[in-house]
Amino acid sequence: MFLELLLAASLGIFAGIFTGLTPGVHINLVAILVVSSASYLLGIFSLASLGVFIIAMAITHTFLDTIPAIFLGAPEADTALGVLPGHKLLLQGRGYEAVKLTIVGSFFSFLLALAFFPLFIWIVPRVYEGLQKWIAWILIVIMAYMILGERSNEARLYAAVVFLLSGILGAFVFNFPNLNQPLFPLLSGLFGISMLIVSLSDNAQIPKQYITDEIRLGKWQSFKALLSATFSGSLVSFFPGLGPAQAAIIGSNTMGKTNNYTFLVLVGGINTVNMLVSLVSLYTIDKARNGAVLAMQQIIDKVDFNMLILFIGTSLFAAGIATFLTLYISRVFSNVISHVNYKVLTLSIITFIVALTFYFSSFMGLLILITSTAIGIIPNVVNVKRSHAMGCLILPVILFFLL
């Protein structure tokens, strides 16, 4: 049973390693396959090593997506918004700082939810209820105090517009009937090919990427972000319809002043902790937060208290793996990149884009994309943060709340 437990892991990590590097690729698409294929599948390995494939996968994609998204300016809703702030220190030859930024948020935000857990076990079941009625209305406070902390009232009016006009697409695309992958186009073109643009207009080149331990970060400006990160990522585990783009804007505006360090920081561990926590909404309320473990819900029915601990323990051990995988890969990529033809390379991210949109949503997603690129260049034009166009996913989740 055992060495059926850590093969089923081991595949999970190469799962997630695939999913992790391949945009457009995610781990719910993985995780459906195996519940399509339960029934063979389950005449080979037990229902628990189906869980801990699952668990194993989505823990490592949590630490390697970032590498497309700062390399390559490929995001999913969980790396958007760490875009912007790891290519411009992929400009300053600094792309595996980024990424080992990413990392320390990751495992030790990790650490910190871990130690959390016989809380969060305790918490959610009691808070579950009484918070729900009350998540639109955060969410309006914390995009109001965003949009009024902007420099002047001329900059406050075009992020109120940049929210509203990328809000107003979200809820078109999430509600458009037979779109398949509505987030690739819509997040690719807001946080993805729009900076990319934005970096060919401006002429810029990929310098020479410097491999260093160096990790530019206070230790209480570290602190802050993890335990940040801790926070906003397991409180959106409870919740339906919020996620971990959500919980960035949640953490950003908890923690207070933020930087590119601590922010990338914070976007790493969020992610990893989202998947962590939502174990608890899956054992405490039986509620299934994330898509893996949507699909996991649905091939075992309950997990149990010793079902609890094999995956926490599964989690550990892909986290583990995942750190070295990812800091590893990354140097990889950083000796390969700065060889690169900056133009060229980014011309054919964008075309690679394009192509995808099309595989995977036809003509309406080219022109969702084409739509999307449009609103994510005006932060740029204007002198707004890009984090205002993250309205695509929060106005939807106010108006499931409200209406």
Second form
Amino acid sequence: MFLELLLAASLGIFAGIFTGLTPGVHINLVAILVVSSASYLLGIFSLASLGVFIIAMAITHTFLDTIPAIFLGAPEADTALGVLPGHKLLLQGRGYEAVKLTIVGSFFSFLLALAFFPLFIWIVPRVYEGLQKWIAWILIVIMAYMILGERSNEARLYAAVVFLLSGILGAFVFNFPNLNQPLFPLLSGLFGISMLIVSLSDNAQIPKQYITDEIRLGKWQSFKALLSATFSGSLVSFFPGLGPAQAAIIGSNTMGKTNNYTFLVLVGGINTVNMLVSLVSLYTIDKARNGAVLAMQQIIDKVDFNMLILFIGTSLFAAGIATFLTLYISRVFSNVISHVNYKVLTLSIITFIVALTFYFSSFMGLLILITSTAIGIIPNVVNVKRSHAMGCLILPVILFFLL
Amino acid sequence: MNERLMLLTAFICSIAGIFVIYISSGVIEGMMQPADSISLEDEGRNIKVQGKIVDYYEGDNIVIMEIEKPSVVKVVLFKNKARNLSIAEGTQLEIMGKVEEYEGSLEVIGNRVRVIG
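Moving from the form predicted alone, what structure would you give for the form predicted together with its partner chain?
The complete assembly is shown below, putting the previous chain first.
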């Protein structure tokens, strides 16, 4: 049984490498494949092994998905806000450092969340019902705070426009029938291609990438970032409709003053914490809060205390291995990317994203991609924060809770 | 902070994870052993039952089976959990499910089922 579980965890880590590094391939896709072939797989593996596979894949994915976001500008919902600071560091020859900061966030927030695990188990069933009706208002206050935080009335107006435009686009995309992978063109346009086009117009070049052992972070700043990641990542994992993207907005506002370094730690930490703590929701209130945990719930039905401990052990194993893997793969990317012509690379990435969008979502996807790219360029032109474009995920959630 | 320190912590974490998986595997394996019989103490627990179908009733959405292992256990299976499963007397099944009380007697509400012979 032990060797079977270890094998399942190792296979899960390999699957997580694949989903984490491949833009457009989400863990939900693999999790659905596991569920749909469960009756066959259960003839070979135990229920616990299938659960271990999914958990190991999900945790590994949250470590590795920052690599395509930072090096290629192809984000997912949970890494979208990390693209810009990550790419800035890449253009300063510090792409490896950017990934390393997200690993610091992922790994140490994971440990922090683990330390808070008994508290989460106690608190979730007690606050779940009460807090749910306040989620929309919490998000409204946070977005208002973000918009009002811009430097002038004109900038505040532009920020509100960016928020509303991206929010309306998001609401449209989520309600469009039979659209495959709606997030891919939406987020790639708002945060990926728009940024790459701006970099192209600035004639940016990728300099030689420096690989250092040092992690330049102040103790207090990094602790605040880790605490914010743990708080916001766990908060959103208890409620429906919320995810790491909303957590990044909550976290960056609760944390106070941030810079590129601490922000990357925050973004890195949130999605790992979110994945880990979603196990608490499954265990305490029997609710699955993301695709991977939902898939697990469909296979295992009810997670008891022994199973929870097994999944925590699996998460520990996967988080440790993923730290090594992400740093190693990031070194490889750093060595390769500085030898590539930036203009050719950027155009290739844009072509790749367009092709993937067409493959997943056909012409409607391309239309979404063009629209979201246009909206994504606005913050750069009017000089407001790009994070207002997270309205694409925040506004639909607000409407979901209010209407 | 130093990268080496982070990697050392990650290494310790992996080892700790393997240790927890090892300990858990023993507990889970015990739970996954087929139950010889079910009692009131098992109510609400997930158990595994292996045995031969000695009698069954098949409705539109439900199958009720009596499984001999060698004592007879009643298993209730909703058909959405048993797609492509051909039910016949003498078929050896392995069922995972929850023990529940219904009208004074204990039964297993099947969650997963597979033919083993």
